[in-house]
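Here's a solo chain for you in structure tokens, the form predicted on its own.
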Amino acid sequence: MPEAAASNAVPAHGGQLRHISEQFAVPMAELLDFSASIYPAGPPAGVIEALKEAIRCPAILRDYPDIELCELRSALGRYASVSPDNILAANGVAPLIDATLAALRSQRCLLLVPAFGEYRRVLEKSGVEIHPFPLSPDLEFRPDSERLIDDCRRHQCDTLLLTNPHNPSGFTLAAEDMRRVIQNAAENNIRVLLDEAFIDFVPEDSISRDTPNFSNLIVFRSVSKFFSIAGLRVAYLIASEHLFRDIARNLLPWPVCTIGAVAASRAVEDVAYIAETILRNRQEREWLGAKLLGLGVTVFLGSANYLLFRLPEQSRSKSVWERLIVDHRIVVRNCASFEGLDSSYIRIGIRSRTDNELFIKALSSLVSE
């Protein structure tokens, strides 16, 4: 391995292949990439032919995107099962939790670690107090909803940040459950920004069409992940209409180009898609997890598209990552770039049957010398 490749650091995020390809020596063309949480069969076929034709009409590139999204919002609303007056879209879910932030001037947040190394950059960004609330492995990252509260009512905290299902474990909490969080923090004048990124794998878990009715809670969701057009980056919100408007003045002007929107508003109709991926994900999440448990690692088996393991003891003092990429042309996420967590945590994404086979094969070989 190149000494350069040792001294470099590990990726803040997945799906870095570029950088991997550059820090190994290892063309690009030759990486499987289990580091990014992306459905791995490719968006809805409709989704193709709709960008296919969007391309052959001069007037979709040459003119501004539709400033209010109205299609987009009305196909989001329909899928979310929200009005669409309540949507807001952007080209990400960080630049929406930014113009939420600003919206309600919060001062403190309680904030779930480990996490998405993104919600500390935003809220640092934006001047806000953070304060930790670490989970624990030993109770598969799940939190305890009265300290929760409890602990923002200590801290001062106006803000709670949580993420269903949890990144990086894939804990999800049932709707009902987060639900009394939600009430129990609207009690206590907590406003709750809420990321359901992946919440689209469990979608019976989602309060995406409550938020009307809590004036202290924002959903935020994406349709890069479970849709497979991460490179077209499209993601919205969900808010009350009294906090709807004061975030939407802190967004920038066409938040989301044309090509997006369509490929968006497509994807989120396609109920063939939707359903067939559920099924899939889950089917190829439950066999990776139990391959997983027979290698003796520690597997944290979450409800997403992806899964968080531990390396054995014995296996922790080798980089298996590095080894995944230079032996096998594997790439998964290091986990050490969560805060609390480090590089004996390892979270791949649920790939096709064949990938997921190599991938066990490979780790096998690791884990046992």
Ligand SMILES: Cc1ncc(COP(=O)(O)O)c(C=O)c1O
Second form
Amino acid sequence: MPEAAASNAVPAHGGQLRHISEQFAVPMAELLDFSASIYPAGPPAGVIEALKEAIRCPAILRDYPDIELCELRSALGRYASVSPDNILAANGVAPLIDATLAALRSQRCLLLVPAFGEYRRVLEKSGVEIHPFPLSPDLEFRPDSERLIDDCRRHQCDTLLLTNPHNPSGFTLAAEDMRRVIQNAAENNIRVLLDEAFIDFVPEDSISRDTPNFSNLIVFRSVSKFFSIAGLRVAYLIASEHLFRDIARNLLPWPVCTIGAVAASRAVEDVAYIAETILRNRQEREWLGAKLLGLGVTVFLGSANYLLFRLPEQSRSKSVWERLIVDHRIVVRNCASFEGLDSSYIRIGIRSRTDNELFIKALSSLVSE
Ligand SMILES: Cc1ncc(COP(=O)(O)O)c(C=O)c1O
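Show the same protein again, this time as the form predicted in complex with this ligand rather than the form predicted on its own.
Then the entire complex follows, led off by the chain already shown.
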């Protein structure tokens, strides 16, 4: 049974509204979800049109998907500025990381803490030894890039797992700095698994298109967050061709359904949606960040579509999380479920101005009590 459903604990993931609704006896339809980092104005209108067209055609449902997912990989390749030959798609980032660890026969991995919880689960499932690399709030969760590689060497890690922008802090390493880390790792025979699940919000910092130049780099990307089609389960990785074949061998056949492939292909071609989403998200993040600072909380602004902040007193924050749900019907991410954080940290997904105003009003009433 998934963790969130198994207990009354803080959910291990955002977006667990059914669980929250049962735990606090509040109707699910009344909950406003700030806990999942999914762009609220998506999916792009063209996706809905493409899906309507698709289900009018019985063959789309009747036939197996193209086993090589050629159209999807071409669309993703145009979007990420890489050849489709370097792209492999599957039903989520975790299955792709899983296949990659198996292909690379990874033994030991340096893992930044805190980080997306599924990394630990996949690494453990694959029998990879984990060496945590703690990130400090005093440095805004910024990793010291030199120390990353030194620590890999010290613990004999053959693999380094990074997220850019980082989740939950939103901290983003500039492309140039990331290239230096990859180069340094290459010189020390370390493979870098780089999760760019949120890079679409800050595309200038992506190094996806550098993958053909780095034989030690595998980049993971997602259409779940930016294009708001998490329910369809489509993600992809970008790797140089010599790695690509081994990773592909470790995936089960037909990992993406035809409907998912149709939707993702259409989504990444919507240039107007892409430009608008980047702009809106940045504006709302800055607005929310300023309002939160005004409430006296410590804010980690980041550059993704979520914000991490710390409430003044740890003991209060669990009750703030609960009271936001019970009194205001607002669900935020209680970061006690992140290794290395506690319930004084809260992460919110950035929503529309109207929703963000509701959140600030609710939080303000709780912190000023
Ligand atoms: C850093 C990070 N990577 C990957 C994912 C999952 O992406 P996908 O929906 O494509 O599996 C998440 C989901 O929260 C995430 O936070």
